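Next up: just one chain, as structure tokens, the form predicted alone.
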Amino acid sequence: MAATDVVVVGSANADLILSVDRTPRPGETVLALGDACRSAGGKGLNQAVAAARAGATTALVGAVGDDDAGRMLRAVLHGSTVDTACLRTADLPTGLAVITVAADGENSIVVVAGANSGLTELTDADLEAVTRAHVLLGQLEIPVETFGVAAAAARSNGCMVLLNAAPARELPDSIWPLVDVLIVNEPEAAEIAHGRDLLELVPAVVTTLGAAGARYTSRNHDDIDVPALRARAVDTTGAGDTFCGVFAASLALDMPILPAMQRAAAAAAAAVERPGAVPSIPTRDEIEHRLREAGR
């Protein structure tokens, strides 16, 4: 097996979006925008998407059903040249996520998990795409102890580890040092460090700002603010999603942090300007387009 430049160990999911003027408030029923629209998603999937469009070879591991959505998700993952080796067909339906997306971009999502919650343990083929891997990222829509195997299997043999704390939830104490960056945004940061300061429990944090940009912050002080470039916000779903891809490939790609900062920011600033998850992710060419209009 060839070694990749990203593995992604994570979700898939099919989207079911739906355009509305607000967020309802509890209790309240709104009228939808338009028809539904369905398209690929789940934070796995859009990270690996990203990782691959933005120029990295980019495996996905994870599982999906045996349904129209999980046909869905592997054709969409084919056309992006993600490595769909690893993804397993579970005995449950495809993960589905409802989304809501507001008239000012913003977004409300529930995921029910499906076949991800059946990712609970890797075969000898994922850990081998793992520890081939120069980049390894993952998020917290699949069991965290499938995370924390191949994480440590990514550190044995010298593999970079980045996790995106997303659902935040509570980690155990043996998954933090196995973490060389850990990605969240300010709620989930909050949420997951229970005061504590998060450069105690690994080595550097990036933090995603939404319109402010995003920060790296390191237990060796070589700190890095990076502000977002102008967009206008059409819709923020897999925003986050793409930035940390971008950034997992722009590492994997050797780049420095600053670059690899400035790049994802401007993936995700494009990424808000168009609807859905997997068809806002922009290209290598696109993002760098982004960069040269931004001056940077």
The other form holds:
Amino acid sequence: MAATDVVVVGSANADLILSVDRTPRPGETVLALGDACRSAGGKGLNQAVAAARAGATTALVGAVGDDDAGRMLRAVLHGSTVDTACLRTADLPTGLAVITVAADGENSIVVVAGANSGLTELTDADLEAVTRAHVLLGQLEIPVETFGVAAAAARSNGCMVLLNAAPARELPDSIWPLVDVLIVNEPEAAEIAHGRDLLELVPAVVTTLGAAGARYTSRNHDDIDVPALRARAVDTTGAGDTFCGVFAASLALDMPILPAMQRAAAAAAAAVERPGAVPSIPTRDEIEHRLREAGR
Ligand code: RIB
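Return the form predicted together with alpha-D-ribofuranose of this protein as a structure block, the form predicted alone having already been given.
Complete assembly follows, chain above in first position.
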């Protein structure tokens, strides 16, 4: 069987998106602006779609429920040419994310894991898919042990392992030797570091800095700073996932770190200008157009 550029092991959610003037304070009720919208999301699914739209052959190892939401997510993945042979139907409802998006584009998200929590074991077919990948990309909306098994299989076959540690949580020390590049935003970096230098844990770290761009630090090379492209943010949901998926796709397609970071930053800038997670993820042509516009 042919190799796959990127295999994502991760979550798939139905996103219920509520637009609000501002995020409610604790104990406060606010009225939504307009209707609730439903669209595809989940950090794993978003990252897989981003990698595929950026031009990488991509597969998602994950789980959805036997329900309308699960069928909607499968249809979106097919429409984005993500291989779903390793997407199982679990005996649990599809994951759900309730997202409020404030007028300044910032969001807050609560996730009900549902079927994602049932991804506790990998089949032989899952492991074969992982070992045929150039890059494995994981996040933390599925059991971390499952990511660990996938990462160990990937590493033993020379596949690069990227971990987007979102949402941040305590991780077992056994995970760190399996990770080549850790991708985090600043709050996630602080939560995971616990005062340690992240480069003591992994050989390279990408820190996404929102409107300030992104920074690559590693044990072996000088730091690389990539400024963000100018964007009019209407909804930041899925922008970080877009960065991760496009970065993974670019590395899998043999790009060096600097252009991979630039492409990922351009894709994230495009993603914040449209509402929703999957609906905002740009295609390869859109990414290249933005890079040309920015003179990169
Ligand atoms: O990163 C954005 C994603 O986080 C949303 O699509 C939501 O499903 C949650 O997983």
